[in-house]
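Below, in structure tokens: the form predicted alone, a single chain.
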Amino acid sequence: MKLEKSLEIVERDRRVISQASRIAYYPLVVDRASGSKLWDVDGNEYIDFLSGAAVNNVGHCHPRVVEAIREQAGRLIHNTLGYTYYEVAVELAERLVKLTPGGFRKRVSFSLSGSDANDGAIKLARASTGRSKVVSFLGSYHGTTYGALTLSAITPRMRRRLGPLLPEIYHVPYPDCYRCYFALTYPECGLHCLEHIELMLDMVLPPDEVAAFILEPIQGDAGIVIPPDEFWPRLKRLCEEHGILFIDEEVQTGFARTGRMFAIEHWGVDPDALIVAKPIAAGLPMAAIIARAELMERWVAPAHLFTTEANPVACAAALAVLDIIEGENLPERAERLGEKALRRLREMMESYELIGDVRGRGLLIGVDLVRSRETREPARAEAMKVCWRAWERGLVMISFGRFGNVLRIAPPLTITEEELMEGLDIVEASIRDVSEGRVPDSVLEKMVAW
């Protein structure tokens, strides 16, 4: 593998760019991308199982997105929505209102990233309910602005030396049945994690002071954690009993990634508000909160205003993304290819003791690596080695999870079946190499991972 130019650029990067925003697994310096492929500055080609952190759902540089950006850039690039109006933003809001779950009247609030959209959700919940307390989940990742950072609870590295954080944000255990916070087994546990939430509302958090639960329907960065089927419907009923908002954070799971337009649709629950970002504009800065209209009508400008929100070029890209998802039927495609990938990975699990669990919906899949299937001890170093060897073989993949031991498989939803299977071949070969001790510990010194 030729890397001369890549290594030179990495060294320049380390001299001038803050490494607080860097989690680098290998010296991949991307030069161009198309569909499900990346090429680095040295000409090496890779299959992409990361999708720019679950952003490129419609593939890299989809021709319809590129054309929409070009056409809009020639007409209007910026004229802040804060002081003026333009149709492309209205059209996008109208589409989002129709696409999101719930037949009630809705409004849209735009922002720039998943992080500030999560901040907006906190503000919206407090402004619309008059209550101060917000509940999130252990293992959650919502972003790194102060509100989103306070909601997140996956690693102390996110918080170290950054306090004080937002007050009145509380965390409860997520329903993680593979690594239960209470060391119980589902379904014999009787859904104890929900009983714990009920206990918190009885003894610690006065329900009439709780504004909202903000939740990931499938926890992403915690390692693709999927709750039992009855959990979200029961939590929604609990919220309704106490007038608490149910806010669905779909930054990673939205826009067809899990085989549904939005992951919460797997449970048939209509959230009071829904947060979207990452794939909405194919990589351009764009995020939104879509909520019950009466909630949006209880806060006033400039409560959540950004100079470049709903940038016309980003709006045009987002409209193209929605056209592609619908026109190419990407939810169904993600579900079909995801089933094939899960089946193949579970076959691998029969051959390699290193694989403790395989879980996912659609093309959002986690492969949990363990040192012992009995104890489920996380194999973090081994996961990092697998990612390194996969990169050497031509596959972009990272590990994440509460313990950094889960392989993250989230390719573009437009990936061909042949590319998907080729990528899984590389995953298997890399797991085999690590299992047989053919990847030295020295590669860990080159990696800065989760």
Ligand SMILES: Cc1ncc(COP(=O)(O)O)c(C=O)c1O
Contents of the next structure:
Amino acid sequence: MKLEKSLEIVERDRRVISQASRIAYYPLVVDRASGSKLWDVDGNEYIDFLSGAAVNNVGHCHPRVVEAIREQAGRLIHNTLGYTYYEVAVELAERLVKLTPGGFRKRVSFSLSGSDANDGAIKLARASTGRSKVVSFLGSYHGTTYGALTLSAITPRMRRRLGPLLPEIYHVPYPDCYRCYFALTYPECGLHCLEHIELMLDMVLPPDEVAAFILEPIQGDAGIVIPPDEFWPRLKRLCEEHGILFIDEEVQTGFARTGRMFAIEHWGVDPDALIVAKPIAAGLPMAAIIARAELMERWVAPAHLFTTEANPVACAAALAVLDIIEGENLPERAERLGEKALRRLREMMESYELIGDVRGRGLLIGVDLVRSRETREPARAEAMKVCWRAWERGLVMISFGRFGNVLRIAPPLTITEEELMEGLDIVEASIRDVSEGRVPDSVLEKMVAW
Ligand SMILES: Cc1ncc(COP(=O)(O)O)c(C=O)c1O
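Counterpart to the form predicted alone, namely the form predicted together with the named molecule:
Whole complex next, starting from this chain.
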């Protein structure tokens, strides 16, 4: 594998760019991308199972997105929504209002990243309810601005030496049925994790002081954790009883990724507010909170304003993304291809003891690697080695999860079936190599993993 130019650029990067933002698995220096393929600066070709961290749902450089960006860039690049108006932002807000669950009146607040949209959701919840407490879940990842960081609870590395964090944010265990926080088994547990939340509201969190629950409908970075069918409907009822907002954080799961436009639709719940980011503008900086209008009408300017929010070029890209998702029926496509991938991965379980569990909805899939199926001891180093070997074989994939042992399979939703199966062949060959001890420990020294 030729890597001369890649290694030279990595070396320069490490001298001048802060490494606090990078979890570097292998020296992949991307030169260009198209659809579900990437090429590095040395000309090596890869299938993409990462999608730029679940961003490229419509594939890299989709011609309709490229055209929309070009056209808008020649017309208006920036003029700030803070002091003026422009139609492309209004049109996008109108589409988002229609697209999101809930037939009630809504308004949209734009921002720049998943992180600051989460901060905005905390502000909106507090401002609109007059309550200060916000509840989040263990295992969640919401971003790295102060509010989002305080909501997140996946690794202490995120928060070490950064305190004090935001006050009045509380964490409760997520319904993780493979690695239950209470070591119980579903359904015999009777949904103990929900009972635990009820107990918290009875004993330490006066419900009339709780503004909101902020939740990932499927936890992404925790390793694709999917709650049981009745969990979200029951939590929503609990919220309604106490006037607490149900805020659905769809930064990773939104826009067709899980086989529905938004993952919460799998549970049939209408959230009071929904947070989107990542894929909305095909990688241009954009995020939004879409919430009940009466909540948005209770906070006042400049409570949440960014100079470059709803940038016209990003808005044009987002409108093209929505056209592609609808025109190419990507929710249906993600569901169909996802089922094929899940079937293939579950077949692999018969041959490789290393695979403890395969979980997913649509094309958001996690392959949980374990040292023993009985103890479910996470196989973190093995997962890293699988990713390294997969990269050497021409597949971009990373590992993540509460214990860093879950392979993350999230290709563009436009991937062809052939590319998907070719990528899964590489996953299998790499798992075989690691299971048979053919990937040396020395590769671990080169990796900084989740
Ligand atoms: C569920 C979720 N929320 C929020 C974020 C943060 O988004 P951003 O990195 O755009 O700030 C991420 C990023 O990985 C995410 O997966």
